[in-house]
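Okay, so here's just one chain, in structure tokens, the form predicted alone.
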Amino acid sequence: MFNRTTLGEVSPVLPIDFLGPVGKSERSPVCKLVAPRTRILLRDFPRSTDFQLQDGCIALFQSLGDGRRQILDILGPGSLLGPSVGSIAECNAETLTFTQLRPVAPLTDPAIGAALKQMLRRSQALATLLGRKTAQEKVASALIDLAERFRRPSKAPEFQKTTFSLYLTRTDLADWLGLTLETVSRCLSRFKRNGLITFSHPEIITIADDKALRLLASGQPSLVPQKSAPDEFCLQSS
């Protein structure tokens, strides 16, 4: 399923009662289906309930006073959303595709501890990515991360390249990686031109050369095979 939302369209805000706690009469938690590009205000979340993503993609972000947005993390299946996340930082969330949320009981569901540990590791990795990596390394790292979590099913995965759904727009990627829209687009075009990725649709990406992409993401561009001009993989700072 694709994200068809037009860039710049005003995001609807999810009614908080939609994500209210499960009623006592219900025997099991009910998954909530949320439409793409729906804004979720974490500060208004029911304080007694956390939610775990069953399917879909959510951007966790902070808005600056001048309107700029910094995406803190991209949440995929298994990630946690709710008071446990909202209390860490003043942030909000936005669905990037159709997303299923399942209520989980705070402090009693073992999935919460695992999800929080995963989010802490991702936050630490993001600090390194934003502070030390070059533009090409950032985009390469993002593609690897997204490919691992949003891989599309394949009938014969052992014979095919990794293909994944890119729920983020180019602007989303820029806000996540601390880059400009132009830099993100330039990096993706360069990766495609050099055979690291392929795509005929902006929302479906295939990793054509996983080894080369990982070398680039890890800061070893000198080991990446040169398939085009000699300076194709020269490092860019922005």
Contents of the next structure:
Protein chains: 2
Amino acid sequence: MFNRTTLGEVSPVLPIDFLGPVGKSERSPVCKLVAPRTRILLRDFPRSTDFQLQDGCIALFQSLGDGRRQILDILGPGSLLGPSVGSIAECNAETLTFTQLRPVAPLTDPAIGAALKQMLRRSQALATLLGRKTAQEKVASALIDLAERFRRPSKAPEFQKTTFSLYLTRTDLADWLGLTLETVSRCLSRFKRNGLITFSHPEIITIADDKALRLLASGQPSLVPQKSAPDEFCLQSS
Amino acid sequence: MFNRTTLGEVSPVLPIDFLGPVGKSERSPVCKLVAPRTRILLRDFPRSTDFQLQDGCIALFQSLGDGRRQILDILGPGSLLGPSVGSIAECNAETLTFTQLRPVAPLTDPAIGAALKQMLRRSQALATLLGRKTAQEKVASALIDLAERFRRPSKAPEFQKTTFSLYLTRTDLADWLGLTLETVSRCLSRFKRNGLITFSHPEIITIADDKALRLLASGQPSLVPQKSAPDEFCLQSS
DNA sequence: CGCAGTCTTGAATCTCCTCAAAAGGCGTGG
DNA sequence: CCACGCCTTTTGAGGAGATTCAAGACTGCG
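Can I get the form predicted in complex with the DNA as well, since the one above is the form predicted alone?
All chains and molecules follow, beginning with the one already shown.
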């Protein structure tokens, strides 16, 4: 039935809200719980169904022959994963924490298109980050992105400093941002020193100065190119 | 009718095989010929039709506020451009040479999905290039990609060295590969010195040693990540 | 308590960038 | 035809940012 290792398919450790045991023969579309650092195989399963991340975090990545790794995206709750949208490129996926995957009904074409557009937009933003941002800007951008998607319900609703759990290690961040783990660590330390963020545990980050951090992130790609703007052409059918 | 500048909509200079004049009131789906370095507006035209590149070359790019630019893809003959697939992200487009755009009938959803997947695959490959390849590897990768897509019918079919016209300037290459124009120029000079490529005009490149160049390009992303491979999980519904 | 893992920090190195000048191509005009 | 200006490309020298190498600190776990 499985032509790949099935280890880790169902994690030995279950969180409280686990929906119930999953057996091979079961048909009901219950969530699968996957342990941290589990490789998810995207290729060679054209007949597999798609999944949606219920909870947790997954890294999509490509590897170069000599071990260099580039994380292409960090998937959070809501993200889709599967042959319709995920097995597109020559890439692997790995869970970064306990992750719940919910099987979803076959997607309609428009839904697939929408999901693909979302992934493409993020991929393009990553390319701009990788090609044209400095280390500081990269790390700031990453923190803002992660904070928005993995924000924790703040226990003290008064001050509203965003806190989130950084499922990525320094190495993961480095592989995502095209840096080394030392550079990432140095940037984070610097941000901490300068009061942009705070953390006592290395993996629980609090945004202390959201405005300054966003400024440092060098903003999203600007829509009005500063370069010489010669002729313009409206993309319109005759 | 046009709420943007129409300059450059129809180039004043026509190549021999131009299909005929294009008038504003014309309905027939004839090719549009666009002059080099013409900005093509992708946003704000949701009702516009899609186009297919008949001939020529277009750069898709994003700009950062301070003028930094990242080229996200180089489109060649066959590539689609338009609201269905092109106006996705916050990006602009610019022709790099005389370019013919052919209006196409509204795409079916599966066709849009296929086009998006193709774009996503290329975008992810670019991210890996930007994040994890050295300058030399980047330039070598770019040359191989361009050679495959813009190869010229070789006049001497005997030796079969691939020659292609490099529609990109050194600056364009730099903005695509996350480098500076000087670094690009130095890499090209080095490749020339080492016999990997030849060129007398800076924009007509001949691949002299395809094998060595591909080796230098550090290959396509490897499918078997070298990193610690812990558990694996087959993406399959119960 | 001690070990293994990750993270932090420092010093030296290197790749790539910045600044600068010179070379080459191309069109214009004398 | 050649001189001139403009633009892109090439090449060099120096410098900055990120990497590499290495040591030490912190955390969790047996």
